[in-house]
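Take a look at this one chain, the form predicted alone, written out in structure tokens.
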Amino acid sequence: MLHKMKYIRWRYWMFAPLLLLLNGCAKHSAWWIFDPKGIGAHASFIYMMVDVGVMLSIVGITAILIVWFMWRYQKGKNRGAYDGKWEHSNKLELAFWGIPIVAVAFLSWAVAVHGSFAVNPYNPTVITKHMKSKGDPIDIDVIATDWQWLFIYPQFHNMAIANELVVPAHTPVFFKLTSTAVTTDFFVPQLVGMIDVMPGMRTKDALESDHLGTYQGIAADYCGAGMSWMLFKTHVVSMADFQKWAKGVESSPHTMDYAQFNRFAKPYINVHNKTPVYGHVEKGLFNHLLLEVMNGKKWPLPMFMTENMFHYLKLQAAEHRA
């Protein structure tokens, strides 16, 4: 009976690796990166697979040869003979040196050089080379606070939405990003690669997707007590639906000037996934914020927030602040 139980246990363990592959089919999976839906994300995935494939083939062949030599020339098994006088082989030298040189040269060109230009967040050629034929790009200013995201659309009446991103399909989108407090990372695993968002600095990123849908965006670097709730949904919609959505946001009576932004930027844990919209944001807010932070502007973190987060959330709820 005990032997049978051990057999059943090992049989299930044999199928355990399959669960890792099936996990990629889950809607909210840790394997998002293996299901890219953006042009840049798909290119990054291909380059990564090429790199892994080439290196794995070298390591795999080497591992197989090591096992084969150990079996073939095992002492006392009479499986092979060892010639102590053998000292050189031009064919083996060519293989041992030639294959790595070819592999490194190929990876240097295909991944290190070509791939770097293709998915460079400041000027991704996989997106820019098709830009003219696909219409005008959309610019979005991204501001990370403790712990929210603010997305400003300068080409659409300088409207904005917090903690939610909406972009049209088949259209290049270019981001300018900065932070009010600490460094974090802007990352939509299925659409666009990770980029640092830093206080007093401006970074850039770009995405384009031909797949309609909703994708999870995250703050991919630890940045304080509210980091776990610093999420945003990214909606890729048709151009008609995007224009309709933009008109609705532009008509919102809520606006944001710099004084109101100061209130928005105070440490806030967005546990209820609030996504307020602003019909208009003060022009030049992004650049003004950069200068303010460079000159020492801070939004202090209340000490009791980390000491008693439950109490802080109660105070935060009483403020009704979005």
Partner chain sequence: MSHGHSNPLQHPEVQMASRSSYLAGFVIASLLMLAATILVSGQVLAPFALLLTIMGCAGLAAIAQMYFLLHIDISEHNIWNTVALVMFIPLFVITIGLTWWMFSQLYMRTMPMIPGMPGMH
Given for the second form:
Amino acid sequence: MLHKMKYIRWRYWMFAPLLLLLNGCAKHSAWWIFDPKGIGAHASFIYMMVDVGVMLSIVGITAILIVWFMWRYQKGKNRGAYDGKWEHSNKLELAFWGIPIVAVAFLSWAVAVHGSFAVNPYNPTVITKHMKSKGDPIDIDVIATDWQWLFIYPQFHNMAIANELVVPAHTPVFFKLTSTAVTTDFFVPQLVGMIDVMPGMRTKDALESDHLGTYQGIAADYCGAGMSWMLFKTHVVSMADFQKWAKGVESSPHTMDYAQFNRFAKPYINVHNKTPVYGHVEKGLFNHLLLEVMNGKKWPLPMFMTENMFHYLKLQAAEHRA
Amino acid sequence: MSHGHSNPLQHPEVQMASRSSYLAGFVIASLLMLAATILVSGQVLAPFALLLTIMGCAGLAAIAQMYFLLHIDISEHNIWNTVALVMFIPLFVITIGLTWWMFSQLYMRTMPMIPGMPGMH
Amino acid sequence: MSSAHDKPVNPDQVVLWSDDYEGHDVISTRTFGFWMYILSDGMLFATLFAAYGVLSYSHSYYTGPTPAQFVAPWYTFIQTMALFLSVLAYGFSMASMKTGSKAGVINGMIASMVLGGVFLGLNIHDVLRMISMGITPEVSGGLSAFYALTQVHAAHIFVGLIWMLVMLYQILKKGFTEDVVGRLISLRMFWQFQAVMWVFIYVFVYLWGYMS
Amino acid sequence: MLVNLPGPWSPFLGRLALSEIPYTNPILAPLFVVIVLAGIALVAGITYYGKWGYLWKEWFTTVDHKKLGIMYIILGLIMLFRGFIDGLMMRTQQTLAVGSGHNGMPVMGAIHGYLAPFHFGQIYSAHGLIMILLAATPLLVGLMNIIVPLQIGARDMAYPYLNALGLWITAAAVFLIMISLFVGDFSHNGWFGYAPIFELAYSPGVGVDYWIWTLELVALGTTLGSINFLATVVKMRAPGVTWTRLPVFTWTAVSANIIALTSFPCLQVALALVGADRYLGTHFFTAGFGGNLMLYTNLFWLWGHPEVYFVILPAFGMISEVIPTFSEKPIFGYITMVLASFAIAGVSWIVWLHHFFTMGMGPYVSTEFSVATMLVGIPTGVKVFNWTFTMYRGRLTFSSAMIWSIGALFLLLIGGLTGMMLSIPAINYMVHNSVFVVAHFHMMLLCIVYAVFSAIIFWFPKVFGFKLNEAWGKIMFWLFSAGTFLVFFPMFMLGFMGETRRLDWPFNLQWAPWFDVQEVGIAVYVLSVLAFLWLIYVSIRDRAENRVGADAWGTSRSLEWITDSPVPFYNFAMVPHVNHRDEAAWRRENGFSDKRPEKFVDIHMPNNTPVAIIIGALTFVVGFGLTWRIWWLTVLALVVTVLVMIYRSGKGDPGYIISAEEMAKMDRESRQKMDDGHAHLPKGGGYTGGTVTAYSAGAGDSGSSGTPPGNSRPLS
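Please show me the structure of the same protein in the form predicted in complex with its partner chain, now that we have looked at it in the form predicted alone.
Okay, now the whole complex, with that chain kicking things off.
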């Protein structure tokens, strides 16, 4: 517990929310949504600003009106004239319906319709419209298990890496995603919005970033007790670095076939943040798993496996599983 | 409250029962179902035309039963029942229609046609 | 409404309490409430239909049989006629109530129960036949939805039959009191509504399933 | 056909075994002891004071809509507290757990914070379910139960027995979720459940079964209630209560109950299908065998979104009653207000997809639901404008009820602003499943809580005959508001910092300061709970000084304010003839406030019945038996339920008649008591904040000192 107390005291040194606010322009901003580094995330951010701008003007004026009326018509102060019969005005009611209708119409057209196509995860026009001038797109197959991520690169000798994602900058990346266990959600706050990852289903997402750096990826939907640890760092690196990294991974002696995947997919809480790499993955593993899950294959949980985390970690360690 | 004030058998909702209208509802619905069954078991029409036809049969039979059996009309004693039904019908349509539409899209987008997929007879 | 404020009110002519208000119509209130229950029951069926629609794609039947392989349209048509006749018999029973004929009501209701029993018996026979062929709800999502929709309807019929039994006893015991009459009318709506729902189940589940 | 859980099973006790009771848990075991001791003390106290007969006769078997409403509200407040404790535990877990390394408590089996993930999951699942369905819903249903019949001049609901049944079935659901604390566990999949994690393979315990049956029972109780409300308003209005004279609260109750009636069956189906998957081995929502896990989400939100408006609309109605009263003006734009309620109810049916924009549907489907969702903003905006302009040219009294309502307005503004962000797919992808969403819907739900507290303060004198303490009402408001700000402003910020929902271990240390602020906020909330308890205590202690007349606030508007406070069990000695939308204001302004009926007629009242509470208990047994798979118990309880219902049907309820002479006597006694009580009243009779125009100080109908006549007892 001593360790704990020390930890807490240290934490209060950084109890400075205002500093954090000012910190917004630093390289690793804490305000992930306000600091988008991916093209999709950036488009979403712009839409958010437009929407907030329009809505805030209405909501703000209303709030000011409420406060003003509260001040002006307070009983006994005689600041404003009392009219106990005034309960109707066609002009005002027209405005009350008109203002929201105009605002909603504008937002529907400018943000909802436009934005749904611009950042449509399957075919985001913000990324695809410039595609020719950019490099060849990269495909990545994403497989979520209980509770790990496996990223397969079909164009690079079907190599794979778990719990870490490396993508080149200035290059569109297209994901195919599925899960072998339960539903979860693929999310890299600074790069790309969420898309559900579902067993027996295949969803798609697309990402492009022009900013080198490391960004946090999250399993954003509840998928069981290991969810909080189901994280992956996303590294956006230059194409040259990416090629170099890929060379290294491809030469890894570890391979992932269906049998190996069965071991990999057993429930595992990634508390130690392990990121194993696989030089080669069985061809068509993604579709194979999709079919297996459709045929009812499961990697079920032992009962109450995370009721006692210490006990569970001991079990996990005893199995020597990566 | 009118407990025991009047003979319940004189209540308009008792008096609205009518053998002829029940019979009419029965005959119409039965004939429509018969027609649908004959069409389907004989497969005499192209699938889409057949589907439209039997949908028509179901719709008409349901309307006939609503009108002749359940007294869904605008008479004084049934107006509220009619209002309630009219309110519900769009919801039935929304529940079923929007769900089907949504899933027709979702299936296309989340279920890739993989060789060996179950159900691909 | 603001005009009402401005009108001068004559205190001698204003009515503040209604001394001839006899209260509400007990039977109508009961049947209206029951009609709303029926509509919410309709919503229940609508949800099941939505689920059935989603689970009636070819891959929903997994590797198991589709309705085209196990539905027998004419068998189910006989079921349909049994239900429609039962509803008709109940309608005639209600028509007899207009004149206060206890015998007419009871005879009609017994006929209705027998026909409803026939419907239910045919349904049980059909289910047993399917189960003996290995067509159970555990086989596929599509079959789960098929069973859910048809058997929820059958459960309604079962409840209706028990209700009729109770009403028979009440008619004999109490005669046509306000409560009994109100319940008989509610039961009439319930029973007729099952026929309406059956039209949709028959056409969209059985016939359409047989077609595709 | 039946699928049993993996693990031991016995025919007699099902899955129930001693090992299912978490007596080694260092939180639950002491809590259990405390609850048992408190229960024993309560039982002993009731026995000592000989109150069992009173409780049974006046409360447990009652069919009086006011008493049922009070019990609903008590139930709702208790569950609000339970849900709050869950919230406190969640906030504390995140505050302790944030950051890397091991910073947990081994004694609780947690490597981060003090809760292991499985426990944390249960806590937020219970929190959500309780707050929405067992706190907000009973509070709103309870208030509607008390006020709607009074506002339309009815003696009771259309089906008093059904009303009691709805309450006791809801109570059964409450018992079921409470017992899950001490016997077995609760679902860990969130209050709305995720497919396919609630399937047996991924949730092998009984937690999900508790969740299913609790929800099914609430759904049943609420559907029964909604039928009752609609029939009451359609069929039981007093003469003169035309559709354009219904108070706005009654209108919102109508629109809300239309939503409940139409949407709850969807929930019942969705959960029944989950149950079928778990109990019968069907494949509705499984990933394999042709099931479709997206279908569950669809069916659930098909109910879930209308449900959101089911809870918000009555809250809007309450605000619409409180603001005009304390602005001394009629509501601005009555017709638009009613239309807006129905527009919200209607649009609520075509927006549900916005709960799962991220599921991967195409831009066309997304756009349709996005635009539909934004359409909700139009009538809601209209309502806010109308409330604002009700205050315009008014004479505002900032009583505690009024400030709670104005607080609700501000929360609604924030909730609306953020709601418009979430309704747009392009934005939603970035904040969906983040705590930003959590903060948004807490704004909306707290808007309801604010409206409920406003309504409780506002209508308390009508039901109990005395006002709640104004000062403590305001203190509680400010504490509660400070808590709200401190908890939910950081939550919005954390959403922008990318924190997703349901993290039992928040991995990013940069979030830590905000968690600490939230923890402080929770502490302030605890103070507001204490303030509430003190508010109740002082108000009851000083009740003699706070007695009120019929028109408790002096500026009240709708029909319920013309009858005595506390409302006698027969509501109105004579059914009123309604001449104006704001009948109480109209009578006051034309000098009829002191007019009492001169002629009486026989009235018919329903009898009390023990059947409702018996059926409630039986439904609890059914739920418990199903949860633990004790088949004989389930079947037995179901059969007995049916037999009890048949018995009740055969027995019927003849009710009883109060003769005209008796009625005249009771009304005379009521007037006598009122005259006695008058001496206690502050001058003017109404709200003590100042003189009230258009209200004659000497008005007769101000204050009955307590005991209403007849076989009813005072509620205080």
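Residue numbers count along the first chain shown, from 1. We call the rigid core whatever largest set of C-alpha positions still superposes within 1.5 Å between the two forms. As the structure is a prediction and not an experimental result, all values here were calculated from the model.
Smaller rigid part rotated by 21 degrees relative to the larger one between the two forms (C-alpha superpositions, whole degrees). Core-based alignment between the two forms gives a C-alpha movement of 3.6 Å at V102.
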